[in-house]
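Take a look at this one chain, the form predicted alone, written out in structure tokens.
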Amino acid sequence: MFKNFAKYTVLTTIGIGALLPLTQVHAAETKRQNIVFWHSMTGQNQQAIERIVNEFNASQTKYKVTPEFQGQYVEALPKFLSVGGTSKAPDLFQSNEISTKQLSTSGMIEPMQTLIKKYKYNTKDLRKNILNYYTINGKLYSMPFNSSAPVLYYNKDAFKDAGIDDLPTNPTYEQVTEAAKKLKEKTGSAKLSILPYGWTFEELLANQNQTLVNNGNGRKKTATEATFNNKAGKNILNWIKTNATAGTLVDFGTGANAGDSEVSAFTSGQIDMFMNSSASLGNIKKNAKFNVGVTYLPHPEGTKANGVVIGGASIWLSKGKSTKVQKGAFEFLKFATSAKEQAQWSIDTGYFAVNNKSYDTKLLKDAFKETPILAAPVNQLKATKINAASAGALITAMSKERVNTQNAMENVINGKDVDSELSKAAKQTTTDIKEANEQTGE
């Protein structure tokens, strides 16, 4: 992931049969309970998740976890929903954070809280604000695993060339805009990207301590309407409009590859500032030919930063599985979220370590010392206030909300009115929420 990080990687590929006669190997393998684990990791992340599986399988002889790639999250969820509650359902299933409401009410899931209580597991070592996202009415529904949050990336060399000081740890919209104007003066080109993406809107809203929907962001009871047609929502769109009008903004659009194009534009020097997931840090650091700066997500001047909503994914347990399967699945999840495994996972992928004790390991301490910018996303998460806004919204219509808000962002970039676009997005989201609630009987 980062330069010289290979020296920290320890791959365990030796199975239980390494020191056993062949007949004993076959007997041991036959007795093992198979645990089918559907996931959506690709490339380097897939290698990292398979490392965890291999190490778990080699660490004991009762269970064998079988990882099966099911496509991206958007492809894997329908697959699971089509077999959930049947014998064809996987034992464990990785799904992204915005599916939380849908899965928790599907009737196809055994809440993680059931196993926590049954096996007297203490979650105190897991990060509280990450647990909060997947906790509903005091019950943990899934096990946090690959967690991330947005940060602001910038080109420190470009800033220096333009005579601009490094951005502060916790910058304001106004400071980012001022830097964007100076970069344009120096280069003659727009150098800032604010990608029209619903997740970005949600995060900028939460950082102002504002909920996306009513009823405590859908956590006190089922949400019935959008709540972002307010000052906080206008702050976001007005910031976008200010930069679009000033000619400091590069628009990558709303296409499926817009995010990848934005990252590539940054690492190639086409743009010098943008917001993206902390999980992208490894790829960015690897491919950028300049000094990369990382700061917290910006907030409006005069508004205290509230912090970020957790992103990424968690792992769910299918309902109706045998006691032996449940036990094996839970043993794997405890292993995968242990301090050592999460430290290595974080180094391999760029995701947060969800275990607090991971940050005390020599592995992560050495990594932070070698690459100091790793600390910014972690420190931002630590500084995040625990409240309804940072817990994130729970609605089944989350994917539709993201389309509505991204369209508002894109339309404002293209000159449309802030108030009307925000109002339209909020009204449509409320309609989508009501329709989803009717379909689910809520």
Given for the second form:
Amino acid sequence: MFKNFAKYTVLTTIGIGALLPLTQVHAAETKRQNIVFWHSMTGQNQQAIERIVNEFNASQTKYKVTPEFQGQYVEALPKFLSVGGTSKAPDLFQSNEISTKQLSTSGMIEPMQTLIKKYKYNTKDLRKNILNYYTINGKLYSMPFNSSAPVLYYNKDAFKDAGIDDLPTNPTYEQVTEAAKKLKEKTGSAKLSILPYGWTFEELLANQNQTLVNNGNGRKKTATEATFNNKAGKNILNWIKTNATAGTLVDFGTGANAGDSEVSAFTSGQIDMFMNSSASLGNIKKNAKFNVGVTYLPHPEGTKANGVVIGGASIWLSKGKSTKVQKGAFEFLKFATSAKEQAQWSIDTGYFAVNNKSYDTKLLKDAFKETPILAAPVNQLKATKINAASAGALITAMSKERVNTQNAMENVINGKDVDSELSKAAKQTTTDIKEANEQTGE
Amino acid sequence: MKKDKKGQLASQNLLAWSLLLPSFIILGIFVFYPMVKTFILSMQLTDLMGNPIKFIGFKNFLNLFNSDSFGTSFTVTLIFVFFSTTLTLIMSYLMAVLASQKMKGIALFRTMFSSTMGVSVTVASILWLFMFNPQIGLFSKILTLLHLPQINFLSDQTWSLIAIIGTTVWMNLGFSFLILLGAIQAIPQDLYQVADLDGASWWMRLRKITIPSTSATIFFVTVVTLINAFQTFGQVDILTSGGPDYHTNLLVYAIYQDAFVNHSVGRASAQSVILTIIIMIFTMLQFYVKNKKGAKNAN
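For comparison with the form predicted alone, kindly provide the form predicted together with the partner chain.
Expanding to the full complex; the earlier chain stays at the top.
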């Protein structure tokens, strides 16, 4: 044993000596405070988010942001919830709008308001209705970053071929149905898609100035029941039913890829009208070989369009991080939401620029001039009235509500009764809200 | 002398235990601990992170039995398992019988028949997703050619389950075919020669020689396919996400949704316990039948 002692000592010394320079490299690197940023962007959007991070890292020497892709929103959230509050939690975390209630009550995040106060940041440049979504009891909880809203896309060339006038900027259900019927007459096949998807239902409801749940959409205090079993809810389902009965509706079902199938059916000319997030605009613009028309989300005749709820995601800050990390993270958020960065981001992806000043930049002005359809989602957002309905619902049971309303939509397409499906969905959502409130102790 | 023997026994015991220890540890960490934990969680109200808040007894189970969605999930799971297992078994057995013939070029067919083994669940589901597309899909084209009304395979309550069963059977075929083919080829040829002398028909030979000789393998394939069917996930996620109105919401998919999307770990655990019990009953039933058969054959 001791015979080899000397040998081991020599070997160890040489080994450590050889590794020593490496620790220097590491030390040089750690002088910059590392900030871990979990995001859920893929494809074109991932490149765009990495561009922002790289520009930030190049712009200063104190902090280094490390972007990590953690799967889609649904996959990333449970990961965050399982490490939240520990040292393994990321410093910054991108999460979609419907997790707002969950994250804000999880005790794992530091409200953005704390940093805004600490570093005396003024949010006046950020868009009011986007801030509204993420503000609870007067406190901003997360930083708006990638925001989108639904719009209606249509194929202008197909309309021309069928001898139909372009849709107005702010169309009604009746006008859309009329166009769908004419397209069917001309081509012999269904050309309109209304995806059975809870989010679409929520947006169509908000556009009629109706809340999804009580207590001011859950924003005054915790919501206790669903409120969509009314005229507005029926309007939506009846519109779907009318088109399903007339044979003008294509149903892409509820699978994980249904949304993608819908978009590619549109760009390949299989369908001529559908509703989707404005975030798909970049993709559609690139792939469609025809003139694309973009309008506001439709509303029923006789009801004033109220506007839409903000979708997309925001960036959250983990609780319990050091002051240095907090400072760096906030620097990054300021950078990422600056006028210039948001303008470029908006062009790259089709999300809104969350910064008002972005719209004054030459970059965005030129882009709007070149492709006027880019402006439609922004104008819709500007026309949106600020109220409880357009602020969006704040409940923990959001994912369950989406399944319930999605089922109602799908069942109506399959010929079931509108009234009973709607009341079933509302009743189930109320049960789900109560169960979730029990879970969170509210 | 006596002492020696005792010592020998003790050291043998020690050896046995130390050899068993690694598998005990692995099973303990990855099987027994999660099982016990699931059972405990199924009786708890959990917060959004899945931590237990309070003991609520069988309330999770009662809620499940009272909810329409679980009833639908449960029924469609049983229907799905029954049809996907039987169809897989019958079709792959017929394919194996066909491919066991000695013919020129049979190797090509054997490769073709077993090729679905090389396709992952995701890829297979996406291929079928294209075929089910309401406008450009293969089935839609065929229906148009035959002047039949269009079917919305993935959004109709009955057809969507049929679509999932079809996809699953197609995916299962390769593996079952290969195993069954191996078993059929291992049957001694002289049995068939004797049967030929007796002038037995093809059907007679299949019933009296082929099937009895491969019964052990058939049993194995049934168990594996059945358990696999209960655990189906990928096809559902990609083709329908459990819709329309829960009509393809198979149990494992429902568990995933409740645990990771709806953050109701308690409810998800309760469903897991129910699923475990069902699979246990089926497996025990199968072994019971097999043992009975085995005893009969021995007599």
